[in-house]
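This document opens with one chain alone, in structure tokens, the form predicted on its own.
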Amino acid sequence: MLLRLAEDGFLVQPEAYERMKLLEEETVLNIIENLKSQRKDGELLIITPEVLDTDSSRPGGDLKAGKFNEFKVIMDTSTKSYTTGEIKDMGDYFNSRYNKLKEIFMGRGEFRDPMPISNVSPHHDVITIIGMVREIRDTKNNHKIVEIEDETGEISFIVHKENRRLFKEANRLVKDEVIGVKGSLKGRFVIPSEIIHPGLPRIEEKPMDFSTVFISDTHIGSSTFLEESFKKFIKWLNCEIGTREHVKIAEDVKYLIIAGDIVDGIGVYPNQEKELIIKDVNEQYEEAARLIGEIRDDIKIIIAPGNHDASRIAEPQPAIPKEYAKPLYQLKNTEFVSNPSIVSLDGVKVLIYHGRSFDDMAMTVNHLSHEKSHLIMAELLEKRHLAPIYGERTPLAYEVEDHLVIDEIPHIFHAGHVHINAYKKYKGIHLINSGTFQSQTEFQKIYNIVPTCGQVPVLHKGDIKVLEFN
């Protein structure tokens, strides 16, 4: 293929070609020939990935114009993942961690010159510090100890029951995220005075002239899709039922975002074959593209993965491979991102995390619970990242570079996971969990966990809406 790009007069960007690759040969053709079509005599052309986020795919197709020039990828990591599996990664994760949210602290002025906890002694009045927490503990008389370190040592601080606002703060710690803390040396102990998160500034609200529509764990193939309550979904899409109001949102409907579990996957569980009624997991994507492939193609589909899904477990997940779901690459207006990933629909960012980190967080963080998963997700958002617990339920690659960290402040944060719908505005982003549509599993029973079926989030021109097929 680069062969036949460079003999046309072709650059291709590294991204770009990892992504061509994925594409049909037919596809690959027609790109180059609308290209060539369009570009003058002897002039140079560098195919960038925003290149192939046009209809130049079609025939015909032109790359000025086309419905999705608007829609782009900021942040996928299917080409940037990469482990040696070697310990010295680790050692690399946690340092790419701890540095990218150290910086994201030295952006606030009481943090701009933090002090190495080496460098701690009872001659500073106020120390400022900030730290990965290794350790948290209660003593014999409830008080909280924490243990935090970074790149030149370690340091304890404790905080006292009595200190009724500290307490809380301590409370919704967990082990390996990032903080600040200030205070001052008292023997052996740092008494802090503030415990700080990385946070978030209120954003400023984006303007939306269309509607997006967010799902997730849709697990086609279980005897638990609600295959009906789908149809009814997509023939709504189409605009073919609902009342005149709901038909008019969805005129207006230009992208579908899927935050993962498309299908429910082959051994993700014990004896999860009793529970199926498609038991191949490339059958189950064909059934998914076959339902899918119905919306009409003026709707921009965004898929990324979940733990359900052919993608490796561990976070950050890989888009689907395509020798799995080729039928859904097949379709013209499919898009298949990372989890994480973030999108640009327009100019307004879009965070998509599956949400498998919820599980953690809800067994770790008194106060969450799958239930109000938006608490979950604003926690995550103060902490600047998606799974900071190492080690639990949820499985994390240490990579040479940590892609769960928040870098950029999204305008939605989009999950699924906990199958209950859920919804905040918080500091002027949408936070916004889609549900599902699979009934109640005998693993949710034991768990008492009610799961809420067919309610769709519309985003319908910067308004939530929530509709229901049921």
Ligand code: D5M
Given for the second form:
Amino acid sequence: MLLRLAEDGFLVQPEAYERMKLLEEETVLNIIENLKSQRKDGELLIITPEVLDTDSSRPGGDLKAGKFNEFKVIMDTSTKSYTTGEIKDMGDYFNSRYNKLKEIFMGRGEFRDPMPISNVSPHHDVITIIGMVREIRDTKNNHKIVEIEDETGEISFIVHKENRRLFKEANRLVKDEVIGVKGSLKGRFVIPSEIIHPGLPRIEEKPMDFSTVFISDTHIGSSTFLEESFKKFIKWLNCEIGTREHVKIAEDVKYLIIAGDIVDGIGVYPNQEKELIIKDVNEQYEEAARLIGEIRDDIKIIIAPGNHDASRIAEPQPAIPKEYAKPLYQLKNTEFVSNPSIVSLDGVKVLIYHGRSFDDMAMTVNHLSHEKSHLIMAELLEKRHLAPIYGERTPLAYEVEDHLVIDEIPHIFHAGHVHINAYKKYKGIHLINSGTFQSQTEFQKIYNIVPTCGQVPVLHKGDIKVLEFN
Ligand code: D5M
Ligand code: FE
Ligand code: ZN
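Switching from the form predicted on its own: structure of the form predicted in complex with ligand D5M?
Now the full complex is given, and it begins with the chain already shown.
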């Protein structure tokens, strides 16, 4: 393919090539034909990921290629993800995380030229380093000591509690995230003047002339799955019930995204069987297909797995395997993606992540909680990583590449898992937690998690609306 493109006078950037590999061959050929017809004679054209997003790559208003030709998967780890199981992979994995995040830092002026940690000496007035957090300790006087590491060595910095501004920054830090530090060396310790996250700029909002519906955590198969409420939701999607205004919104719905925990699974936590109505995973997906199959078929349904689904439990989770969810695969309007994944809905980029790591964030960072998961989502965007903490509740697979790094900044970040709705616009990005269709379980009672049930966020032409189905 690359060879052909080169002969035709195209240069393909690696990222664009990765994406083209995920597209149907026919779609790629269409794009190329369109680009060819638009360029001037003999001009060399560089195919960037942006080119794939623009209208110039699409047949002009010609929708013959199908109703859904504007849906694209931009990032999916299902096929890329593999591990050899060797110990060395752990090193590779963290190196990949470090290097990807370092690159994001280096795009920022002040960190263009960081110093290897092994070179740090008292001779430097100002040191600028990028390191992965290895350990965070409190001294007996309640100051903070943070140990960071790069491929050349490790060093600790100390933040005094009297330094309010920096102490607040230090309180946000979590193990295994990658940060930038500016400061000077005093004895064994770096005294920082700045602690910096990779961060992200404010993005330009993308206009949408359609509606997208977000749900998660239906937990079909559980006795606590709210079937009646879910059926009402589907009736609304099919424009059969609701106020005139709500039916109008339903008419505009083009996409439905399901961010994991579609079914309750089996053996996810002790004594779960007691709360199961359907005790077989295949049958749970069969039931899911029976319900979801009622949805009108001009709505594209995008399904990612969660920790209750029949995918590998370690993240990144490949798409739900067909062998478990055949009836769902057989619906003609379903698409299966990994957790996490990024899809483009007519050019609007949606980062889908179930949200398992939110438990770790809520437990570790003082001001974060399950109830306000939008704060966690904003924090993860600033850290540019979906699951920074290694070795707590979120199992991570040692991939050669760390796919949980947030390389690409989305227009929408959609998550679930905590079973509590949340919404916030942050730096132009819609942060959406879509709650649940499962009433409180015995397990959640113990942890005092009070779910918000049947509340469905809808982005209607760019505005968020939450519709209730109870
Ligand atoms: O998670 C549903 C909710 O339960 C979510 O808010 C996280 C919480 N949860 C899940 N597992 C645990 C553990 N082990 N401790 C504390 N809280 C937890 P779901 O993925 O649907 O089971
Ligand atoms: Fe869940
Ligand atoms: Zn979950």
